[in-house]
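To begin, one chain is listed below as structure tokens, in the form predicted alone.
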Amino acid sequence: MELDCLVIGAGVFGLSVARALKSAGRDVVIVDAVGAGAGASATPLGVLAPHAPDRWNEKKQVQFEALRSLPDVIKALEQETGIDAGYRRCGRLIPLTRAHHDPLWRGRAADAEQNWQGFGNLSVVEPEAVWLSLDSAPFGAALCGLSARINAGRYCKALSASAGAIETGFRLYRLDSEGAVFEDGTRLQAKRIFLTTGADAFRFLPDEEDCTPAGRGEKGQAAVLRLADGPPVDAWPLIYKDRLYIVPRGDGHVAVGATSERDYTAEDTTDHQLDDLIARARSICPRLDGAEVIERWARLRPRAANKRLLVCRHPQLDHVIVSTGGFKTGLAMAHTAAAKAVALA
């Protein structure tokens, strides 16, 4: 029997595609090796942050439009499912460590006023010393009002509740002109197959003409800390310094991360690199003094060769539509990637 639409992969991209297909009246079957949000989609960080507003280009515009439309998507999803996705426009602090950073970021504030169209602003502030160490921000901090956070696990749970049942145990082995073959020998045929398996999707794509792979998985490690007694942090901004995020999660815990590793021996194990990140986070954020590490996390994140979303027809299989990439921006852009993928169907 030939299915109408088969979605392979139940991360935030696959679930968003399935939900969009369902809204369009299509019949959808969702399969995954493990289940909803089992890969990089369930990151403990849940950062939704824009690119810098200066030197505006098409890539930044696309991401801005995704960030601007996401709150309405989340609101509708929460009303439909009754599941709180933990979205909060909390802002993001970026420490200023050199004297020239102040005029630089004040100039970017003017760019933000123009390019963010009033949806968010950018300013230079004096941070709360208990949250961001003054030694780490000797010239203050830039506060990005467009940045937000989301509970990625609950977002995937809500998407799953909306999109429908997920059949697990389906690890993709091969795609061909007749359908999809899985490692247990099962073959499924469909009018449209959506390949949304994150970093693993690149295995099923040919190299580009210059022999460059379509993309790769980059390992990210992160941790969740339980705070010691003290002032609550849930309403405070994210902190971003030198590729390190410190994220109040809204549940009394704080997440820190993530590494970006091209070379690794195991994709889901943590090591000294995460220990180093945790130590850096403690030195930046005094509120983390005495905090206990309660979760260590590692997964592969999908990075397309051009560092952008990869939403397209498969170069060799016209009935297969690919939706992956996003790397560090996938949570923010999954709904727009889904709309584009469904339009190709």
Ligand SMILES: Cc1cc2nc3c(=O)[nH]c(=O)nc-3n(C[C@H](O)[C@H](O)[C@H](O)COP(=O)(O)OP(=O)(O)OC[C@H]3O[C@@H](n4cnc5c(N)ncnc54)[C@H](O)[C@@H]3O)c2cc1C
Given for the second form:
Amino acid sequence: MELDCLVIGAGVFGLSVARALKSAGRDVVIVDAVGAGAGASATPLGVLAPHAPDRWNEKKQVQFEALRSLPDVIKALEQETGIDAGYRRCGRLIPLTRAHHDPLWRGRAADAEQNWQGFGNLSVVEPEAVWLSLDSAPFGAALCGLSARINAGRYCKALSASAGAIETGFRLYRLDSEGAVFEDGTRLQAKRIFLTTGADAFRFLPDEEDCTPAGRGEKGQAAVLRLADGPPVDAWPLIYKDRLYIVPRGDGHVAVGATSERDYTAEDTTDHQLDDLIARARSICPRLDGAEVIERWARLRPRAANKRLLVCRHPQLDHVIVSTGGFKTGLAMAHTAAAKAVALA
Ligand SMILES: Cc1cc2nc3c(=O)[nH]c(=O)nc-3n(C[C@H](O)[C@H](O)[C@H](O)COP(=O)(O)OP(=O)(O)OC[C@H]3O[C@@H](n4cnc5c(N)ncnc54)[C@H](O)[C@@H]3O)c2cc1C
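With the form predicted alone in hand, show me what the form predicted in complex with the ligand looks like.
All chains and molecules follow, beginning with the one already shown.
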């Protein structure tokens, strides 16, 4: 039997595609090797942050439009499913560590006014010393009002509640002109197949013209800490310093991450690199004193060769549509990637 639409991979990209297909009136079957949110999409961080507003370009505009439209998408999803996805426009603090950072960020505030079109602003502030230590922000901090956070696990749960049942235990082995073949030998045929297996998707794509792969998995490690007694942090901004994020999660815990690793032996294990990150977080955020690490987590980010979203027809299989490449901002971009993927169907 030929299905109408088959979505392979139930991360935030696949679930968003399935939801968009469903609302376009298509019949959808979703399969996954493990289950909804089993890959990178259940990141404990859930950061939704824009690129810097200066030197504006097409990539920044595309991401800005995704960030701007996301709150309405989340609101509709929450109303439909009754699941709170934990979206909050909490802002983001970036410590200023050199004297020239102050005029630099004040200049960027003017760029933000122009390029963020009033959706969020940028200012230079004195941070709360218990949240961001004065030693680590000797010239204050930039506060990015466009940044937000989401509870990624609950976002996936809400998307899967909306998208429909997910068949698990289907690990894709091969795509061909007849359909999809899974590791247990099952073959499924569909008018349209959506390849949304995250970092794994690249192995089903041909190499680029220069023989480099279309993309790769980049490992990231993150942790969740339970705070010792003290003031609540849920309303406080994210902190970002030199690739380190400190994220109040809305559940009383704080997430810390993430590493960026090209070389790794196992994709879901954590090691000393995460310990180093946690130590750095404690050194700049006094509120983490005495906080206990309650979760250590690692997965692969899907990183396309040009670091951009990869939403296209499969170059060799016309009935296959690829949607991946979320890399470090996949949570913000999944709904716009889905709209683009469904338009190709
Ligand atoms: C440590 C870390 C922190 C991150 N933090 C953030 C953040 O704060 N904000 C942000 O926007 N982004 C963040 N990201 C990136 C974000 O998680 C990804 O861009 C996004 O989740 C990718 O979604 P996806 O659906 O493409 O892939 P995935 O979420 O990985 O989903 C792929 C799905 O496909 C399934 N699958 C895989 N292989 C197969 C197969 N062969 N057959 C069948 N099914 C298969 C998996 O089980 C999984 O369910 C982070 C990533 C990491 C690793």
